[in-house]
Amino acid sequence: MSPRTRHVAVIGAGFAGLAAALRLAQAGARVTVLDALERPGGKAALGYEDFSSGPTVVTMPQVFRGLHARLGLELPPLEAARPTTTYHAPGGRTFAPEALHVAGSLEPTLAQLSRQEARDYTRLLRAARRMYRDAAPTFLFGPPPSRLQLARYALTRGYRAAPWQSLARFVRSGPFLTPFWLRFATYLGADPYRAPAVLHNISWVELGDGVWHLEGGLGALAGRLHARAAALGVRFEFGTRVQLLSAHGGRVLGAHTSRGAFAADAWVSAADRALTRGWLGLPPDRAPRGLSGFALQLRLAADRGHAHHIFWPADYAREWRDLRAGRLPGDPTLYLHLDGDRAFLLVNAPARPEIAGNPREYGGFLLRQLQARFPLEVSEWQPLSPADYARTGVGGALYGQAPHGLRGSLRPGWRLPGARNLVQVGGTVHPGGGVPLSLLSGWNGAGQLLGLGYDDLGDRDVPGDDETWATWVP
């Protein structure tokens, strides 16, 4: 069928659900979107309106220009945060790290660093560099990849990525540095005592490309994507929550939901991929699920400005060995993004949503040790739970199953069995999870139901990476 004479149905209003609709809607598609929440967002639609509960930074932002100029939008400013992250020790000691491509030098970086932990950092922020640009093309940049595309890149390139050592081992660097590369495979839900060094690449889209945060923040970015997606005509359903698909002869006709039957000729799920399996009455995935968290949003007395910081508990393992044992922890990593008068503390937590028990015991816990460090004055506050994260995704898992081991660290495609007017978008696929990557999955794999070509959305590496490279690195 033509784009023009087909309806189709997404599932599911986050950013990657976004996108396919609007990637439809372009195309002369009649497109009807189900969520089960309320406002557009996914994960980042939870509690409190005007915050986000998910996302709160831009990475990549190139995939944010390049989708706004598809859309013929104006994309607010980003601004880079000088310094990504600030890191702060038990002891006292703090490392604020300069993006590489926002410094144009690694001085400021290294000056804050003893001799030999300057040496490790650009050893690893080299081995990063180079892993992320093998990976591009294939892994983050590209359809899914079939297998011939993954034999070339595995002889070609996979052996550089020190593909049968783990990611603990290779960014061993004492006891300052080991555990800030670590948390940078929590971004994809690994245990990072777990994950494959291949995962050390993510820590390039920070450390090198930079952090941004967008005029808005994200929840205003899923308001103007959704505003602009309605006024292609997309019609929305929010409250609808999808209980079943109907499929026959290999083809989904229709869902029972929580509002009724809904029937479409072809359909975007941008859920869980977990979820839209159980729809499809598919067997469950075996692969065990990535972290979930426990967040705080916290209204503050006064304007902190935009920051972000992260607090290290005084072992950093036992904090994985109580998450492994399915236990919230009691020492957590903090994370604490400041937006304003608002305040986002977001702490790991295994894919259980009757961890919490009472919510506020829990999050009245993490505020003390986050007083204890950095003393805020709050107004207001609510917690957000594993179960809370569970309306979006089975067990509250963030990104689906868990990246470990070569296998696991490599994100499903875009098709399920017995469906093939149906393609699975979202950060539980490939490219991986975090909004740039859902944006990708979400406008490209809805190209591909209508048989359009692939879309970058912009370009793939910093003009001029390859000239200033050895002059910015020592």
Ligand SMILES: Cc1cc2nc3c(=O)[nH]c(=O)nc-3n(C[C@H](O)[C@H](O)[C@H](O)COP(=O)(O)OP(=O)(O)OC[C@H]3O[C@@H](n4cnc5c(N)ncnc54)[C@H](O)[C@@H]3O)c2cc1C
The other form holds:
Amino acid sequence: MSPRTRHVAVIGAGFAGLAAALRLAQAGARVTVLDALERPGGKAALGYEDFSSGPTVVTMPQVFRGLHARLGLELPPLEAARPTTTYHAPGGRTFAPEALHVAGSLEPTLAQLSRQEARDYTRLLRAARRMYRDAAPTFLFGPPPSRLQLARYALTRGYRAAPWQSLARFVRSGPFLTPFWLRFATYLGADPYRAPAVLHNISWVELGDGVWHLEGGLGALAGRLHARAAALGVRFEFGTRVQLLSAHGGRVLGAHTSRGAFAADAWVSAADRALTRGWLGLPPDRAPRGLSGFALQLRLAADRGHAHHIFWPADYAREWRDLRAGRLPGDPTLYLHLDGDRAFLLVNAPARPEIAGNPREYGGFLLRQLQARFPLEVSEWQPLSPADYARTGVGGALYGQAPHGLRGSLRPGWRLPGARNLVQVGGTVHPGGGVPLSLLSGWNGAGQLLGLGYDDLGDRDVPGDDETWATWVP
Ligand SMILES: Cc1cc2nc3c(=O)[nH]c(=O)nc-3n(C[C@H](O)[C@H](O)[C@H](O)COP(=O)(O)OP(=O)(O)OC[C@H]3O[C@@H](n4cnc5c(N)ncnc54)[C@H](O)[C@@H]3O)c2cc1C
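Given the form predicted alone, corresponding form predicted in complex with the named molecule:
Now the complete complex, all chains and molecules, led by this one.
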């Protein structure tokens, strides 16, 4: 290890910061993690202590397996969610797709659709797989791509991602299925009507490879990673808010924090990239912020098992008109995660922390909306508004800048000007938002600081690569 990376400060104890701290500590660095919150987990660590306050959908199980293997930790059981999610249309129709690799066939999914819908579903799933396979090596399982790599992707495969088309046009497939396909773009904070067609690849991760239930949930995973890091000697300074980074000669020398000055040889910022830019005195990015969320953590009177549900509004496009106007939607898409005697209800919200007013009021409205469609006995609940999520990122945006337009869908890289000894990681930069990608980014950003090669934490096999695919598609 270079003497310049002996003492590393990691800002942020979310999934990316924890992964970075662990890799650095395993390599023998002295590591201190600074976080403004009181406990590890970042976006998963607000509200009730025994709940995740954010991530509930587990995808890319190979990343979790790989990380646990690298750390010598035992991974709790991971079970495939069957179906992936149940979708409820306002008229009472439901759709419960099975992930192709889990079910081993498309038949149970297609049997729920009309003949035309089944044709569209197969066509769009095929397109999602193709886009994912084309994009994954460059945009997910490697360091931030160079200009040359981008040009190579654009020339050899990029044209197959329909760069001239919007997502909304690309996935047009009738009133029942179109919102279904559009919604996957929100996993990166996009307004689906402003997203490029290439974001359609996100759906493959869930519908091809599967959604998983991780025993204990993602909040517990953060606790496990934190305990492992502490056992390796990582020091955690919770309740420490970074206010400014002082740099000289292209290197960051120290941080001004709410608990005094702090010095280190090298830095990982695993906080929102927009915050890091501000601390370094760099001008803000011009790209608009992506979506925030409004959530309820619900304690239930009885154990309701494990499941994901989506309840569509009467008019999906109208929800987006509300969000674009900066309003909380009057008739939002409801996402519900059931996890034993706990549940998590989430709707899209604009990244405007001031918007919620009295969060219990809108929260109560959401609860009534849910109970009208899905009876659920709730013993206790609390709301989490964009103002709560703003504690972990600018404006409460869950994934940083909005991935709109073709350029917007490229996630920013890991370096910032004037800070050669700082690596920026996490859900607001490459390879993107979501827990598995944030873990990959933290692990590999730290690897870059240590001069190590890229480690994709799993196997490079892109789901859907095997030849059995051909027999699965009728
Ligand atoms: C409601 C919601 C639902 C989601 N659903 C899913 C899902 O189902 N599946 C999925 O995979 N992902 C989901 N996500 C996204 C996922 O949670 C994030 O992409 C991921 O947790 C990001 O991790 P991170 O470590 O990059 O950032 P964060 O978790 O944001 O961590 C950043 C850390 O930096 C700290 N910090 C910020 N400012 C300062 C400061 N000034 N000083 C010191 N520390 C600071 C914060 O306190 C925080 O702990 C969801 C997110 C939310 C909020």
